[in-house]
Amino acid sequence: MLTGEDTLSHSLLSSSINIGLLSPDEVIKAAAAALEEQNAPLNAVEGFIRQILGWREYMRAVYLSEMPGYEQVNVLKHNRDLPDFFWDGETKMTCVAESLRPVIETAHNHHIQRLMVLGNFANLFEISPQQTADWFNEMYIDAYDWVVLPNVLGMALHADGGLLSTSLGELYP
């Protein structure tokens, strides 16, 4: 991460495509385009498709097989309230504030900002998850209870106990 840089390495296109304006299947050939014309590495090609089509459609799975009530989940017990500082921004852990500062700002942030610092926190702190998804819904321009319950409450937060994703506790115990 780098402070300053709000959209290195990362894609904008998400708000285009969950409202519609785009279809993934139309942004995966341009991806497919831009390697072939060689206006771009096959890594970046990749790593780009593989998100539209495998984790973008498997948060759509999850989400439509486990509704109603994958809402509610908090395997946890978390139940702390959200600091206010992810209102404002104002706080002096300095990762903290950076990830939040481009979503106050712009309505958008890298994902590792997203889930991993700020979903990580969350976590860290205890956070009523509803509350977490609940901001994240109202902060971000590409927010869709598809995409949010099952990022924010499976893979950042476990609050379903592993549904989503399986812990390496799980897988090495």
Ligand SMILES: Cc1cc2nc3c(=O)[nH]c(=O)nc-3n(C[C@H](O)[C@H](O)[C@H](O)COP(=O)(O)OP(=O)(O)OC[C@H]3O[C@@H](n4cnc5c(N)ncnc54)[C@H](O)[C@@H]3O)c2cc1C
Second form
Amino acid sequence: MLTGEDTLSHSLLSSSINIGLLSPDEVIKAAAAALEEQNAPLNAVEGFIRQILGWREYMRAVYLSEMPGYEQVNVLKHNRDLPDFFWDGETKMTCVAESLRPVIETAHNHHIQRLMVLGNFANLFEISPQQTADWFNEMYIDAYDWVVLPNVLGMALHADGGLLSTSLGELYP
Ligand SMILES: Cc1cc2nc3c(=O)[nH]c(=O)nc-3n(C[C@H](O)[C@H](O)[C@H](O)COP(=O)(O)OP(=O)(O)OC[C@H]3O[C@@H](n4cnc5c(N)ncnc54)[C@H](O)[C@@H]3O)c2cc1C
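Instead of the form predicted alone shown above, give the structure for the form predicted in complex with the ligand, please.
Every component of the complex follows; first up is the chain already shown.
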């Protein structure tokens, strides 16, 4: 994360893939071709392909296998309201403000801001997972229920008791 650097080396392709303008297959083939043409290093191409072929498909699979019901998970019983500053970015917490600003301005921020700053803050502050997921659904250009719920409830908030990530205890009832 760097203050004022909103995109870093990210592709900004998620909205185009999710809306169907690009297929995951053609994006993966283009990345593999870049490797062969020596326009991109192996580690970058491997990581990028793994995110689309691995994480994206896995999120979809979790949604398909767990819905309906998954939208209500809250094993940690977090019930505080989403703070108002999620809507205007007005907070003295610089990391949080710098993660909210791009979303408010452009409907996008990158994975680290979503997971490690906003998700972690929501968990520590014990914000309702459902209010948090609603906010992600409303604010992001690449948001759809199938991708928001597993990422927010499972990956970021552990509200499913570890169903999506490593299970540390009882799964949600
Ligand atoms: C709390 C939280 C909410 C998220 N909400 C969304 C969302 O609403 N829509 C969305 O598409 N992604 C979501 N993600 C996953 C990821 O953050 C975005 O796909 C990524 O930031 C999109 O930007 P990019 O295309 O520039 O990413 P890049 O890093 O340049 O590209 C990686 C590509 O891999 C895919 N990808 C990687 N990780 C994931 C993942 N966990 N789930 C699904 N696809 C993935 C995406 O298609 C993405 O375009 C969320 C992650 C978290 C932690």
